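Only one chain comes next, encoded as structure tokens, the form predicted alone.
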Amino acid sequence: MGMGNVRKYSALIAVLAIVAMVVTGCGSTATTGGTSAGKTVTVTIGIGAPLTDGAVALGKGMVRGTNLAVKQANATKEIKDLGIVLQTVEGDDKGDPTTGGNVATQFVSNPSLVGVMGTLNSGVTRVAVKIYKQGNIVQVSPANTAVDLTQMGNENYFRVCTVDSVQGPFAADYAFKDAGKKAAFVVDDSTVYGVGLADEWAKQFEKDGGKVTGREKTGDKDTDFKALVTKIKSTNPDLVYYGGIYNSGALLSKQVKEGGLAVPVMSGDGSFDPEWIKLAGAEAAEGDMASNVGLPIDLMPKGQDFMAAYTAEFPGEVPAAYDAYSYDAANVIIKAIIVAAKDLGADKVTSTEGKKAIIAAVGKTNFEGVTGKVTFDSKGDTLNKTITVYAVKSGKWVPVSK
């Protein structure tokens, strides 16, 4: 062998050398727990919510959420040390139970998919969570009220708001005792949600010392309330109370004072958005009242850094009544996923092994979330009892209660 073929052959050792070297992970900037070098696992996760039909409006304001914290999640050192992409995408349940199970099964079918920031409506959800349940699935809900929904045994269940059985009594409270009000004629829209909290309300606004006046149901996309405001009015009330969400309240609402009955509409956080007072008119919303968990977002322990982070992301978008829980809720899971990226490798985190250990590390969340402190009691219910209550007042909803 010549001296020219000599070198030709160190070379091509030491090539191989380099070679045999990037393939091991020598030298690679991997972490413990994440990938091999240059490459990527990408972990999805599913926002459950009414986009086309129902509350729009709140379920428009929950993807935002979630779509703000997975953006500034994915820009962290962490994540990307991980090998980690985060990406979401959207399940339009329509506010509808059975949508709501067929959006389910897609999202379980999804590989990739370990987590679902959702749902909103309390219904929904009832029976979304057993098919979540069945592929290992965490579901972490910014909106659900029904008290009962983590007393039905699902593990993988939790839940950033608190319930009706705190938001019910406290509206009726302030109701008798604040706003002096004194006889309620309660209305509900039929569905788990809107029936659960007009019958907390109710039985506090009766121990209270409050006289309702006549209940009724009515369906949750209603429009013609004309009769049901003559009986209403026969029985003489100084406050309506509605169960259910804004685009049936609102126009209940607005033919209410048409129907020359001049009290206020009282409703709970699926009534707490500013489409309530463009569907009911301002003039017919000034007075309306509603209870919505949480605190005014500029009270809220970090609700200026949210703000113009928001801001920042959606020029000209106002926050909706769970933005920042599902917020919140979004980061939940994401702490999850780092979690469980960090003791089983992010390549199993999409496993069965990795989906489970997800619900178990979001059953020890404890942060300071954007609403306050996020942590779960045994059944997965948030300790953050908050509640505010809003008055509409020159056009705009703002908080009365203290």
The other form holds:
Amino acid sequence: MGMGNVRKYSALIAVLAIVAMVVTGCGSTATTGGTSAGKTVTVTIGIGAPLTDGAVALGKGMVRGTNLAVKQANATKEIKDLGIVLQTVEGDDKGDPTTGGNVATQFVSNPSLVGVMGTLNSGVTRVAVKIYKQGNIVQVSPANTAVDLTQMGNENYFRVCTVDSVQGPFAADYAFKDAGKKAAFVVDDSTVYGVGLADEWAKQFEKDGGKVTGREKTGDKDTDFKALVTKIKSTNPDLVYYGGIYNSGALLSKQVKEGGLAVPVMSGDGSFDPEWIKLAGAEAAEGDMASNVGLPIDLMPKGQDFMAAYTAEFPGEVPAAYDAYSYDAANVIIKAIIVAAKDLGADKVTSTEGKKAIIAAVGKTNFEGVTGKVTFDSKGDTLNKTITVYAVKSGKWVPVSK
Amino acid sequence: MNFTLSYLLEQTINGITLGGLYALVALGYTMVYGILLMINFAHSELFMAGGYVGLGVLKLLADPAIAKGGLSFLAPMQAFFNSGTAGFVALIAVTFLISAIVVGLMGVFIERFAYRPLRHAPRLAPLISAIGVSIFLQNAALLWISSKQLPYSRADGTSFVPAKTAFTVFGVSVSTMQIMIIVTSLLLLAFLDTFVSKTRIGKAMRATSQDREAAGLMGVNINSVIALAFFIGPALGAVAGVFNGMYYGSVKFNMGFIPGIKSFTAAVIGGIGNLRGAMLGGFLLGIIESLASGFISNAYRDVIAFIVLILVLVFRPGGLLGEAVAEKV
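Given the form predicted alone, corresponding form predicted together with its partner chain:
Zooming out: every chain and molecule, the one shown earlier first.
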């Protein structure tokens, strides 16, 4: 490279440097000037959920639960006095880890976003949580049940639901002891969630003395189970266990019965939705079982109040599996935002310092939520470990376990 | 698990049923390729559209909840379609006819506006246009219909085609649905084969496929031949889409993707551009998948299906029945 070139390049670099200084300079004056007393600060909570693909019914319920919590919080005097306006932004992860990573990157680059309520799928969180950690964004999941998510050293990650090592064995005990099932064929949908849950369930079912007649994998978007059903039938089980989400599980249930095998299908929280009954058809779904974290909403400590507010806000909608958990998870973040705003001032909430304060405050969460007492252990797992088993009776999910 | 003869038979019947669906969709890919040397990526979305149109027609004609929801003039018609064998047969026939015609016209429309303007453009242009149409149709279904997976049944959850056993052979029960799929697909395949090999229009299609310009010079109306191929292919795809919904129980806006890839694979295995090859490839792929799932592992069904594809391409690069349009000089 000749001298002329060097001169040309250094001129270019100098110009770029000046431009950069002007840009950043403008930026900082705007920040210092913009938050004088009397003005409000907008603070955003991201919602990471499947909204167009995957378990859409559960994802849309998560959005409703979160929006309800945010709307109620915005109406409180505490938030108004702090000069904060809360808002939510939806990120559609389609239940897919790669898309979930893109959503996370988008959320982190949003300057007013301080926390994420989500995700539904454990496999999505596995990717997204690291990106949130780099951005100092707190993530509170209402629904991730894969055991290892809190064992990976992510201090920004919390969840208000209990895990598969509690849910799986509870459901297996119910199937063996209460429902009297002795031989089960176990199927999973090859996702982090489905495999984990099916493994935990099968381990406990065998420990109880039950027999696992076979184990198979399917894809989480599969609709064709005809060949699998023929195989299941040849092993003569009295129960089929499915680790996965309702949209494939319900079709498995339908095809099991159409294939001439009159045994119920049992599944986990991802299948606990009215959509299961719609997709399988009430006749085929009759007797199917699903475990879900927590108590039925009407037995939850503040379930009545929640339902009253919920039906007023969303007339005609019925809460899916995680609406109440999403409401609590959103409140965890909102309460932490309030703590940080009181300590540092509202205009500092969206700074790095504020985001770190929010993570610390979430760790100290302690309040009575809709789903029960909301507190976390040192790893970010909830201390509320209730599970309920439901069965389809006359076309409705009805709690059957004590 | 005991692998008996009846188990093998039952898995084979599962495979033939699945293969019939693949073959119907594969014909659409192979016809367009045979004539235009273009892969119609939007074909899988026309399969999806067939599923939705079929569900709409079934609901209008036989779901009492629709009649109660304001469209009460449908009630007497629904009473007929919901009564007895005659009503059932009429319901199925009308559903397939309407779905095939609507989706067939969609195919013609897509060809007219998305592919024909690009016919003399470089080969990649219509291919990209096809991908665009595919994305458009998927998103249209997502935004205009529903992002949810919809059950293929009446509002009260009962199926339009009751899950009944048609007959039992060697201890294997074959369902009405399976008989319907196998018989319909074989009939349609035989009809198409005769149509293309015996009729004047069929001859025109074959001529166009061999040499478009020469056929045009000999007085064949190229545009109408191509439009016809774009009617028949999607119409057969629509039949498969309706069957897919009835047999497996749901429709979704992105349901076409996987069957589309599999059917395209079937067309390649049989020799793309060759109608009989597409049928052979479809049935072969269906049976292989079903047996792989039944005797090895459900997790490996696709792996094994694609290993077969690779083996076929290694030993017979043109597919099992070769390529029909290899005579260009």
